[in-house]
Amino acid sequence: MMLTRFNLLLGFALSLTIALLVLLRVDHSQPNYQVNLGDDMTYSPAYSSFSTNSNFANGRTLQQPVSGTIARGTQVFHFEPTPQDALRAGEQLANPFEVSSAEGIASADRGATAFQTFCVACHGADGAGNGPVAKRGFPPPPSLLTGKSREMKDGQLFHILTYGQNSMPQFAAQLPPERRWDLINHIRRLQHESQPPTEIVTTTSVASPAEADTE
């Protein structure tokens, strides 16, 4: 008899628990109930970036960065926009990608997209300097496949992309440092796929004195 009453009590408690769960329908995306709503550790006063703030002497929330601070990911570029520094950049700057590696191939693929966006208009799709701008009267740029462009080191090309050269504008604002290296790797791939012109050496046969005597 006692066991039956105990089972009925357990069944009632279980039914009551299920009913409460259904009625309350706890939303687990919301925080739990707070007993002490005045706790500033839970609800701290927030300041917007441009609101006044009495916690600082200048009364501002948004503070100036400490002197000498640079943004995360910024590449410091200690070169001036001069031909001399372009040569110096060629000696001191190293390409962070190995062109023949998988990472270098992926870099060149990204550079192909940047080349299509920023360079094709003048340099042409193959880099030969036959872009649509050049075909409409603008002085064509030198080919990227031959001449000085092949001889330039990667750091020098990086300097040119950063500061520009002659009629070519600078692309530091449009291309972050990583994308500039990607673009250089794409140019190197274009150069590798393009065979440089071979020099044709012509020789003339000169008769030896003995042969001349027999003629």
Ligand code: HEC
Second form
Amino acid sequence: MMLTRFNLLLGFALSLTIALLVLLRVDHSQPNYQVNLGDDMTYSPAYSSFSTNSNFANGRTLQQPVSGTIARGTQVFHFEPTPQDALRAGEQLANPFEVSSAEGIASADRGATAFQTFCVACHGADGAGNGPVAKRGFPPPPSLLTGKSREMKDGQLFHILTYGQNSMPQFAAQLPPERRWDLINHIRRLQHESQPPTEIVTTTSVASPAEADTE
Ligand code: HEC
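Hand over the structure of the form predicted in complex with the ligand; the form predicted alone is what we had up.
Every component of the complex follows; first up is the chain already shown.
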């Protein structure tokens, strides 16, 4: 007896569900019912970067980065404009480009263009130190092909381009770090082309011809 009544109830609930499903068609082109949870919970207020913002003591939305923050990809340059620090930069600063890689070659190509703009006046088109300015009485720069710069480390050249050296002007304001590395890669290529390092003569192989054949 109990069971039939319960079955009836279940049957009624089922029919009601089906009836509601058929009658209450959901219009998917309209937003659904929304439960309003109070002021800022349904729609949180958005601030634009430069709008005032009462949530911060300084009243700004965009906050200063924490002091000492270093942006990703930034090469830290903590050297003073002294000859000692030029040497230190040589020890500590690494060229971000692998010279013989595709990026290194592209970098040297960009450097060649920058060299035409910023350096030829004094250093000359091929870096030999015979630019038009030097020919008219400006202290002639040393050749970049045969001078000390051949032996200097890349980081030391970067220091010279950043701070200058004696009558060599500084270029930090005109050339961002990556452009300075481009120039260094161009100088390295000029040096290599003017006088490739002598090939290292390796001692003849001690392997017997039979062993060499197996390779
Ligand atoms: C106004 C002329 C002038 C310009 C422009 C100039 N240089 Fe120089 N550069 C010099 C002089 C002069 C020296 C030698 C400085 C010294 O006496 O130590 C020098 C030195 C150098 C050295 C060190 C060479 C060594 O053997 O000590 C490098 C590297 C160099 N310059 C690269 C560049 C590059 C790259 C540019 C372009 C971005 C450039 N220079 C633009 C005049 C110039």
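Residue numbers count along the first chain shown, from 1. Small disclaimer: the values here were computed from a predicted structure and weren't measured. Just so we're on the same page, rigid core means the largest C-alpha set that superposes within 1.5 Å between forms.
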Hey, does residue 60 budge by 2 Å or more at the Cα between these two forms once the core is superposed?
yes
My question is whether residue 173 is one of the residues whose C-alpha shifts by 2 Å or more between these two forms, given a fit on the rigid core.
no
If I superpose the two forms on their rigid core, does the C-alpha of residue 28 end up displaced by 2 Å or more between these two forms?
yes
